[in-house]
Amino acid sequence: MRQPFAITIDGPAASGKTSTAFQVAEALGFHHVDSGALYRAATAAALRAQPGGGWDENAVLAAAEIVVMQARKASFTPLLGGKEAEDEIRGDTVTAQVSVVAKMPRVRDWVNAQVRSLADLHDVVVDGRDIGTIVLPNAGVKVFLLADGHERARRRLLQRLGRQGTTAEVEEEMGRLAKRDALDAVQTVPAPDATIMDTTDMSQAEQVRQIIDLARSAGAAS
């Protein structure tokens, strides 16, 4: 029986990991797993239980019991209490707190266990920050995406606002991303055997095509 095949896509915030990972998964017939969405879902659950913040690991883990991963098309999506909560987990309130939650060792263990259990049973494309180094070190293909700060800010605003950001908006977003990078620096390190891709001047279609080529060369099903 063929073992499931895993592709990991790591990189800093707004480097294009999630959208690229989904398209790669869709093209290959794999399932996309967004590890960051699990941290966001746990954070959202904690905020529901204790809106003021200031949680310890036990509080976050207890709140996260309402999080369930469900297959939807080419991806696994976290549900909160059995219901979709994409807008909630991507909102500014969760974004402001998620790095704090992601640094909690037992929460990281919980997220990693969720990801590994899915990878044990399915062909997956998993994006995050330490997937190729810590979570799935034996993955068949590992990719680390980079992009300069201006381009990452531009992409993030386009995703959030549905339009190009103004110069002032881009500069403000660059500042937010720089702070996020500092918080996530320890986890955001490429695996020694990862293919590093600077996507600053690459279209998403080019990124997807290159990763699919890597996967097929490594023996992933077409």
Ligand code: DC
Contents of the next structure:
Amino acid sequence: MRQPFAITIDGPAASGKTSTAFQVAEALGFHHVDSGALYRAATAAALRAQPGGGWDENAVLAAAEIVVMQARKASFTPLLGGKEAEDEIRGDTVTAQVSVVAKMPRVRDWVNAQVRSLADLHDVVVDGRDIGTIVLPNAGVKVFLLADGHERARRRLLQRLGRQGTTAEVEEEMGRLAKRDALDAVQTVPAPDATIMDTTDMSQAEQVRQIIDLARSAGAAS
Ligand code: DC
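Pass me the form predicted together with this ligand as well; I've looked at the form predicted on its own already.
Every component of the complex follows; first up is the chain already shown.
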């Protein structure tokens, strides 16, 4: 049997990884796996079990037993207790706590094991921070997305508010992103063999096309 093909897309918050990864997966007939969604699902599960926070690794891992990945369209998405929980895992409460949970080594092992088991069976596009370095170091294509802080803040607000942010909103969002970058900096490192793509002046369609070209040149099917 042919070995499944893996594409990794890493980069900082709001660099466009998740939507780019989904579109690449759709175009190639692959499955998209958002590793950040697994950290978010573990955090949401811990919050359900103990809303006040203050969990240790054991508490997070015990709570995360209700998380199961389910194939849906071109993605694997986490279910919590058998139900979709997209709004919950993307909400402010989870966003405020997830960086702490993502620092826990055994939670990282848990996420990595889930991602690897999907990549063992399916052609995947996985987005995250350390996928090309730690999780799937033998991936066929590795990409690291960058964009300048102002552009990332602008995109994030457009996504969240459905309109362009005001100057003040963009500046506030840049501050939030800088804090997130600092919290996640340790694990957000490009693999030595990753293609670095600065998307500040690129459209989404262009990013997707370039990654598909890389994948085809590397022998990905479709
Ligand atoms: O990309 P995101 O905002 O959904 O990620 C949520 C959190 O998980 C964020 O704190 C970074 C962390 N994360 C990580 O440490 N490693 C990954 N591979 C993916 C996400």
